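Read the single chain below, which is given as structure tokens and is the form predicted alone.
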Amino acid sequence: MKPYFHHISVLKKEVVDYAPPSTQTILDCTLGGGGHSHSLLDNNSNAFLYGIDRDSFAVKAADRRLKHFNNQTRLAHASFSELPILIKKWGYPCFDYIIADIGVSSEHLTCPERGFSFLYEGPLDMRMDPKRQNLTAGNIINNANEHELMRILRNFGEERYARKIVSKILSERSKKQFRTTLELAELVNIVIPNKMKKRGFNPATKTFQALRIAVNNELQELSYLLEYSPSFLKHSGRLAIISFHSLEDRMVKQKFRNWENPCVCPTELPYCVCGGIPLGKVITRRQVKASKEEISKNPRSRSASLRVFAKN
């Protein structure tokens, strides 16, 4: 494993701009290389930042990046589901601003030995926390039954050709096990009809996305973040979440809407009787997307969508 962690944070300006005025306490739930945290501390000189990442290499990289803010940071190796334990350990701080950049990092995609990319030869790994996770993409591809493979590709990848891909995987693995990312990427490329391939979009994208989500239990982890974060916010605090695909964005969008309008009364009733109390309001009525300038410098930012919720 290389001794450094490279990650390009997306929508940094927008993340800073949506921070509440006079922000004093910040929680960065996805430190990455510390890009968002560094920008937030730069623009909120008196703030104290708590940060976590489920990738221990990212935590170490962020610690190096934020060395000039040593007295203003407290970092930990943890996932979203571990936040309640950490909050207790930290003395129950409440936050003005919580930020999360969901999904895979630049490091994961450009480091072949991590096994996330369909562009480079590497092991079928895809674990964001290799020190604490045992299940790999290779385990799934080589051992999961047909029903489970279909469920993963359809539910997590929304892959139209899931049945054909799974059928081919089952046929090929009966001869020999899948070992590398390129073996799997080439199989998917063969299965998907040429007429359905889009320029600039690798045919294996959805399959790799599905496996990554399954390996890292990403949607469940996101649900934990959405469940816990309101109780960690101050009454005027904000939650900002950046997502990169429709499954995540849909979860965030729906949860934000429910927080803003929790009423479940039938529409024909003249007034609310269910007792649902709004938690706050959605600040971003539409997805905030990267500027053309940012996309030209970092093409990955094209898929990023930012949504912000403000607690009352």
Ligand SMILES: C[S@@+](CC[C@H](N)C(=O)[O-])C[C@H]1O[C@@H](n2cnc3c(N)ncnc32)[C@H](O)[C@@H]1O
The other form holds:
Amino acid sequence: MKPYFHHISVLKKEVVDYAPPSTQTILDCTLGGGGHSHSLLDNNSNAFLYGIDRDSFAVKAADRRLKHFNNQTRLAHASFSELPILIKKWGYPCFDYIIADIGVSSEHLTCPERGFSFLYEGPLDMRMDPKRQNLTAGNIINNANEHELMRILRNFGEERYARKIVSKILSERSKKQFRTTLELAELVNIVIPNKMKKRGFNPATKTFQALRIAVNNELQELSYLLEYSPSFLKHSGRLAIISFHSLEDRMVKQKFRNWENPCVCPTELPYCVCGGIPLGKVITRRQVKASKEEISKNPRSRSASLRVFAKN
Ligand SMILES: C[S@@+](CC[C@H](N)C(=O)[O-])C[C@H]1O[C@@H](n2cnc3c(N)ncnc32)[C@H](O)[C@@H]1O
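The form predicted together with this ligand is what I need now, so please give it after the form predicted alone.
What follows is the whole complex; the chain from before opens it.
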């Protein structure tokens, strides 16, 4: 295993600035390389930080990065869906600030053995938690039926050429199993018409995103996080979520809106009879995006989108 973990945190200043005043307890749901956690502890010197990541390598990296704060942290290898069990184990702490910077780390994308990248030759893997997940991208590509492959590429990749790609996968895999990332990337490159290829955008991007989401059950994981997190927040506590693609951002936006205005009464009624009680307020009216300066230093930050909700 490599001795370092490569990741540049996005929207770091914004994540720190949106922390509630006098933050005492923080939950970082996506430790990654520990960059956000480190900045939050640097700026809230009395705070205690609980942190999780479903990638055990990330937890180890964050632990190393945060060693200066080791009496102010408690880290665990876990996914969003395991938070209720963990919170119980931790003795039911309540948080001033919950942060989730969802998706993959640069480490995932630049480490060929992890199989997330269409740029490097590696196994078709894409598991964030290889110790505990069995299903790999290769299993899906080589075994899923036509309907399932279409569902994944359309729903999770919003891939316009899903039908063509799936049909080529089916014909190729009847001759030989897919083994590597580049075999799949090459197939997609052949299928997508040249005139539809955009400069600076690899044609395999959507297919790889779709597979990664399916392998890691990412949308379901996000919905668990959105379901559980309000109950873990203190009054006036805040939930900050950074997402990297429109499917996730839409889920966050809709959920936040719904918490702010849970009323389901018909608009023609003069007052609310449904009894929906607002949970708090969205404090980022629009998604917060990285500055030009940040994008020039870290191009990956271009697609990051931050939204913050404050509980009443
Ligand atoms: C973008 S990185 C986080 C980087 C981190 N904020 C930093 O500043 O270094 C996203 C991390 O979230 C983790 N992750 C993604 N989905 C998760 C889930 N459902 N539960 C726990 N961790 C998850 C990934 O393993 C990855 O390490």
